[in-house]
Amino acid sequence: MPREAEPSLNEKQFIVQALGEKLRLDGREFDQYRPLELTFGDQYGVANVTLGKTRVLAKVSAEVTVPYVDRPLDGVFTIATELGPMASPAFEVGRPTETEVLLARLLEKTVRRSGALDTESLCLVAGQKCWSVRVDVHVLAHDGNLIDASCFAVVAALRHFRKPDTSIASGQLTVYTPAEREPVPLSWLHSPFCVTWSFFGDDGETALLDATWAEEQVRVSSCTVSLNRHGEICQIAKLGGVPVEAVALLQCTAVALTKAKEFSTFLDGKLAEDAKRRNKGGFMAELSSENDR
């Protein structure tokens, strides 16, 4: 497998010198994000995030399918990554490494677990049709912390989803195209998001928010907080590493839940935004013969 080439001995001691004086070598404070920037595609479930130089691409797509038989009344939700050589000489197609093994864990405990899309409300019929939801996530460029960048694109997307608007009557199900009936929304409950710190020192006494792809090869642990703006945690991931203090671990969650209730504004005006562009007026303007001139 190929390995992506490591910081030298003298990069990595700059690194963590610079730590030690409080420095950071893009000029961030410690607990401050990368430029964070959002774009929705002209379909509807496709979102394009950068984070810095880290690129991530969602898209959601929904079919008609069976439901499982032990949960005959819920839909079905499922979230796939891939990491190609696009996005680093590390990654190969179809050999997925441990960057890519937890990246899918921690968005599944994320998203899918914590019940943040209500699966119930895609059924259609209970033990026969159903929906099933799939996001794919592709990582265009990598350049460090995966995990948050990743987690903002899968909730925008699926927020911004609109599915195939559907009727039963007399045991027949009718789906509509989006030129019959106007494609409804998922049934959101609430929108968690990653947080990611990264440690650094012999005792890990330096914390990091949003990591750079060099700072992680030189970080002694971390730890992943999933949230939502109303300070309700879903999982807390520490992956190995030194170990941190419990107060430590609280003075970042409490931090994080502080970048998550901004992550929320910021996606919600860009998906008002978003809304507002594809809004032409309504039935009747469409059916205007005027031209912009």
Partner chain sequence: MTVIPEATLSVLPRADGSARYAHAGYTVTASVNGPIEAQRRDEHAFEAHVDVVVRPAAGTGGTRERHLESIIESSLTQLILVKNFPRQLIQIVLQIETTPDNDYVNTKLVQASLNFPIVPSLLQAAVLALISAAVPMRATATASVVAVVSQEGTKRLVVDPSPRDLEQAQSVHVLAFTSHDELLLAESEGDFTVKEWDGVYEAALKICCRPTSTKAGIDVMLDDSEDAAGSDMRQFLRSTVEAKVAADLYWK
Contents of the next structure:
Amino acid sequence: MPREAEPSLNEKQFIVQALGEKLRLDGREFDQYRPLELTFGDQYGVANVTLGKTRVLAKVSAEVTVPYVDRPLDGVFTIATELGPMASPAFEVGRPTETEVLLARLLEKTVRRSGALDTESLCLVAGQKCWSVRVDVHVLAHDGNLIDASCFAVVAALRHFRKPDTSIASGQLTVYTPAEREPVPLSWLHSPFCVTWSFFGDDGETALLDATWAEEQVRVSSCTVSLNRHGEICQIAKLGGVPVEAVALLQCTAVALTKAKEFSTFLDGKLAEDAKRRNKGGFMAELSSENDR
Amino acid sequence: MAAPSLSFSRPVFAKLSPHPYLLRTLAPQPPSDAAASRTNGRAPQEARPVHIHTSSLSHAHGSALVRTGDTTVICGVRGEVLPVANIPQYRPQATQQQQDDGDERADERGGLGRGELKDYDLLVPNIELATGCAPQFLPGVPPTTLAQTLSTRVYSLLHSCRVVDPKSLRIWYTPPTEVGNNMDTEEQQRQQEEADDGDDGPQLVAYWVLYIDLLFVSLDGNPFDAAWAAVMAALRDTKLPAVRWDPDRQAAVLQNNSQPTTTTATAAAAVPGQGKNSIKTTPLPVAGLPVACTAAVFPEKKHGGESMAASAAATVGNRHWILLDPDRSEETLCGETITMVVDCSSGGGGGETRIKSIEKQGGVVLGRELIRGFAGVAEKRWKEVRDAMQ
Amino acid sequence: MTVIPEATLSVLPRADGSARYAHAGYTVTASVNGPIEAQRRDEHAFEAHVDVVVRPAAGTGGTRERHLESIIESSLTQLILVKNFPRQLIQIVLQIETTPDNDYVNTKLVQASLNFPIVPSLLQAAVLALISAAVPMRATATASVVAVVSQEGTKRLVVDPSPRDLEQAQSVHVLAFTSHDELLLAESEGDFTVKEWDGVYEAALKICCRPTSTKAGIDVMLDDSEDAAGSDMRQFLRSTVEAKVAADLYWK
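Given the form predicted alone above, I would also like to look at the protein as it appears in the form predicted in complex with the partner chain.
Complete assembly follows, chain above in first position.
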């Protein structure tokens, strides 16, 4: 496969010099994201996220399987990321690149290890049957900041997803089809978001949010902070690169919190909008047997 | 034959430029009085004879070896017992209700029966192209695209033809209603209540899963026809042992085996060869006899040649030959292939031929008329294969 | 669920060509990169290697994706002028985004049987993406799915069947035609006769190869009279590309 063409020396210098003059190529502020868009499909659990020219599609699916022997009370939850040649011809099928491994690792730490999804609620019959929830992340177009976009897509898709309803009567498990019973949402505990900073300059003194692909090629270091809107940090990853001052990092996390809050509000709004769209004329509300109390 | 130094022997010519070589044998030039034939000596619409041997594997429940020319494939069918408790997504209602009369109706609707086979993966075909069966298969590589494509095609066809009825794969257990002493009755009742809300009708407790393994010993073109014939022959040869469900052990045991120690859930199926005489077996009912028939289209002009300049010369390069049952060298020269699966067994031979599948791809030569005509060729092939099976 | 097909060209900024195609509940995004340098093992001395990758919406691709890839690849090799690009690679990635739901069945992730009705969407998306990437082609192609559903003794043809129709269908057929009205691809499964196949062929031909008339007036009349027969794929392909060209050249 052809290698991705690196930016030329002139391009690199141009970007760095412009940043020195407090300018970004697309005219954004340093802590400004590109326009973020989120659309849900007709199905439950499909989230289409565009961040500038970066496009990520996340799809959630659920299946009944046998739990792992060492974790009989937990369900199975996996996030699969694969960067195919669609994102760039440099990515090959079945041969993970460094970008892909890092992305998978960060999503794993942010969403799975932080306990965003209650895996115990996925257990159906202890040691015998459980739900296996799988998120597939498809990167359709890669123009920088894949991590933030993918994380947002995964969280959005999982919160939008409904799994089939089940019941257990006299030891016999029944999984209802959507026609028999309305599917139910997952037991969701908190929504973590990734905010990635890119550092530029000799000592990493310039910090940018939401770097584009070109900017990512010339950055000297990067740091991803994952946190939810309550300011609970799930993970911070600064994987090598030029050392950055601790105080600067603190400022970064403070800004990250405001961004996480923005993401959270945006996602809540979109989910409510989608629920409204599905529930035309409040018909489902009428059918619902739940009281308002 | 100009200068003797420039003339090649036939095999060398065939290797150097296979396309003109095949073209010349198919369309002999006027002075030569040779009949049009392929390089392998067959007429264009002549298939290689099929030889089928069944029951050649002693440790499978059914097996078949199929040879067409130098394509040899061996197929083994092996049944294993899958208790429903081990199927995570198992749903009792779907099958329990249609046990008796409702069954026919459900099958006619086409829904449930097929779903059962697919949902629980009761038929598992797997195709392996052995190292060295043809020069391009090297040791230690992952399954080739050809092997994966073939197993998908076999899998799809097995389900779309409904060759195996899911009913014949079900294993039932009827809880005894009348028992000698009191202790047992109580226990039975308790068990029943636990198991099925006190329903004392027969319960579906397990399924037979058929593992259909195909191994190509040698491959000289047309793998699908041979593979499918092997699958059909092996399934028709399959005899599943009669099993009895043992509720205490939650496992199936062979029905007339006095020593049940050897037969746990999987072991019951695992030792078909052992003591074959003592074990009662029932042949697996197989519906119909679909037969696959493949042909490749050999164009006079290789594809793409017409793209730039040759459109003017289209009058010359428009001939084509439909080569039935192509061998390996022909397959490399042909882009377009058609596989038609027909079954003439329904309606006592007098009925209309049922087509089970058509797969035509890779070219634009075969239009409506040729495909219609090909049905006749497939029917002829069906008779040949049927005769070979008996 | 979209009844009429929808398509957008050049949706991905970095690929040479791309298209998003949605029809009858299926949504496919296709990207085309090419002609690019081929790897040694894929290199062909006389023609371009056409590499098709089909990626399912959920789960990793298995044997049935390989089969779909081989079907699409053999069809596209016929359309692309592969002889123009020896030793090169034309890479086509087809990402399945959504497939129609069947509310009466629970989803099962790993399925080995061939997913017939998605073939036209894959092919159509690939053709549109190839046009968008300006890869030279001999012809374009249009495709359609037709199912034969038997209801109370009578058989009727269902164009673009829903998953529910497919479940009850006696046979399912996928046919693709080139823009020269040649039959490019024919895949059928189920139980049918030559006569039934003929009927299916007629129906598919009507959808895929309705003659396009240049006079607008006649066009409208045709649409009115044959609306019941399903959408006109060739006209759709043409209008999509026309719209894209018009949008790109608005400054002229």
